[in-house]
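Just the one chain here, laid out as structure tokens, in the form predicted on its own.
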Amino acid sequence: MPRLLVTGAAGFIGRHVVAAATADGWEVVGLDRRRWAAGPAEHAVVADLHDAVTRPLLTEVDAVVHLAGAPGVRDDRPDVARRRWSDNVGATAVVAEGLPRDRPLLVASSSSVYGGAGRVGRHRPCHEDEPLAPRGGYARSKVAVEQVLARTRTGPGPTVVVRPFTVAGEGQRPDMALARWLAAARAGQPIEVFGSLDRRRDVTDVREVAAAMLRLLDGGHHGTFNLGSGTTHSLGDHVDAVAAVVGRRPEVRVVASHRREVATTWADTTRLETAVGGLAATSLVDLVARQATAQPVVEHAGGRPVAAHP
């Protein structure tokens, strides 16, 4: 049975990741440094990938799934930087110089490094060739781990870069958005909009870009990828998919935005399509309806529910 090295593990595409590589038929190692209830099939290494412990890992797995980072499009914690610096760019160096040639490694970038779609004065999806404008420091240390890549992968195994759109569904990470309006929509609480409720978002699915990651390792495929739907929803979309899931309307307030906020996302996925098929719609109210499920509600002290996450 093949070994398969999941970064990463205990995160949000991780899970799903696993999940799927473990009903695929591979023998899945799991590495992150935060503890996780891994599942019966799955092998657990709790380590940083600074550790020692990485580097003969890597040379015992047939492929590597490269997912940890630090997340957080609007981090601005004083630290950030090195963060990024050392879990972005400095992690994927370890993978990508520490596994050997010849096994194929999938590496997560993001689609931020695009700086958003139409940014050009013309209305069109992201396409892979096209120049990059990261905004930010996350979205700049996404194009260094693509530029550590391109500089150290150049043996006969497959190195596949994605770079997934807003990613949404069971398990999402609390700080973004879905997650934070249902939380707030349960609470009885406001839901903040950034910058307005036109600005539009490309959403995919999370259990889908898990297989679409996983059909790209299987295939031997090379190069950049983007993981999206093609399709683009209103952030006014959002709200009221999240209404329609909790039942009621909540109120919305429209803040300011931020500048490294992007007016639109979207994706150009012939490519996707091409290689393995693409991605599958999926409703977005089925969509905030799974996510919904799946994130815990206790209640508050004062007898209102809020959202809980692990």
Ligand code: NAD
Contents of the next structure:
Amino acid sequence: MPRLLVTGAAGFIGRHVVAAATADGWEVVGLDRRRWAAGPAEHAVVADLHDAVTRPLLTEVDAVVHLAGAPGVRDDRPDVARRRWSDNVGATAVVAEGLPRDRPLLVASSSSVYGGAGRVGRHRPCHEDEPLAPRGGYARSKVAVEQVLARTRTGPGPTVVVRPFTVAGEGQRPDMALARWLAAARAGQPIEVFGSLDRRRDVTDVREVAAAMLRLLDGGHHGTFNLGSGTTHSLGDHVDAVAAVVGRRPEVRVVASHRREVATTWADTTRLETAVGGLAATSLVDLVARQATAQPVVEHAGGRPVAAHP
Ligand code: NAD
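With the form predicted on its own done, generate the form predicted in complex with the ligand in the same format.
Then the entire complex follows, led off by the chain already shown.
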């Protein structure tokens, strides 16, 4: 059975990739520095990517999906610049340099590298080949991640960079808008919206995102791919979906937005569709309903130990 290392396995997208890869017949090794409830078939490695355990592990697997990182455009805690550098850029360098060059590597960048689809003079989806215009430290760190890969993964062998657009579904990170709004609406508190209800987001279904990542990896593809739906929803649509799921209309407070909050995100999905097919559409209400009814995430170590690295 081929062995797949999933970094960030305790994370929102990582948990879905682990489940989908296990169902696809991979022997999965999950790595995360947080403890998590690993599945019965999963080898769980609780370690930081900068730890000594990582280098030998990278030589023992057949492919890697690298999702570990410091996500979140709005994170402004004091040490955020250091964490973004270490967890996004530095950790990617560890993986890219340690994984033998002939073995497939898929890395999560971000749609934030585009700086939004609504820039002056253009109203069209973002294409992978257009000049990048990152706004804010998170987006800049993801551009640096892509530069690390361009520098280290030269020569033959598949390297895939994916740029996911807003991912939603079971286990969404609590700092993300839908998760925050759902929690607020359920608690009878107001929903805080940055900028305007007219801002638009290309929202993707986490299950579809995980499946597309594995199709790209399995297919031996190389290059950069948007992981978006190709359609957009206004933030007003998001609020309507939350209201429909919770069963009551929450109070909405529109507050000033930061420059890093772009007006519109919108993926050109032509390249993805040509390579492995697009992401099947899921209605926003269905996605929010799935998010609302999902089991809370349990954080403790489980799964099978990795023999060489217990
Ligand atoms: P997440 O925070 O839920 O998961 C990331 C995981 O990586 C965490 O469990 C964390 O503990 C782990 N991690 C971070 N640094 C590590 C290190 N040095 N060593 C070991 N583990 C480490 O985030 P997510 O939403 O699942 O995002 C996964 C990836 O996809 C991230 O790189 C993120 O930037 C990217 N991304 C996410 C979205 C989205 O909408 N969720 C959109 C675009 C890009």
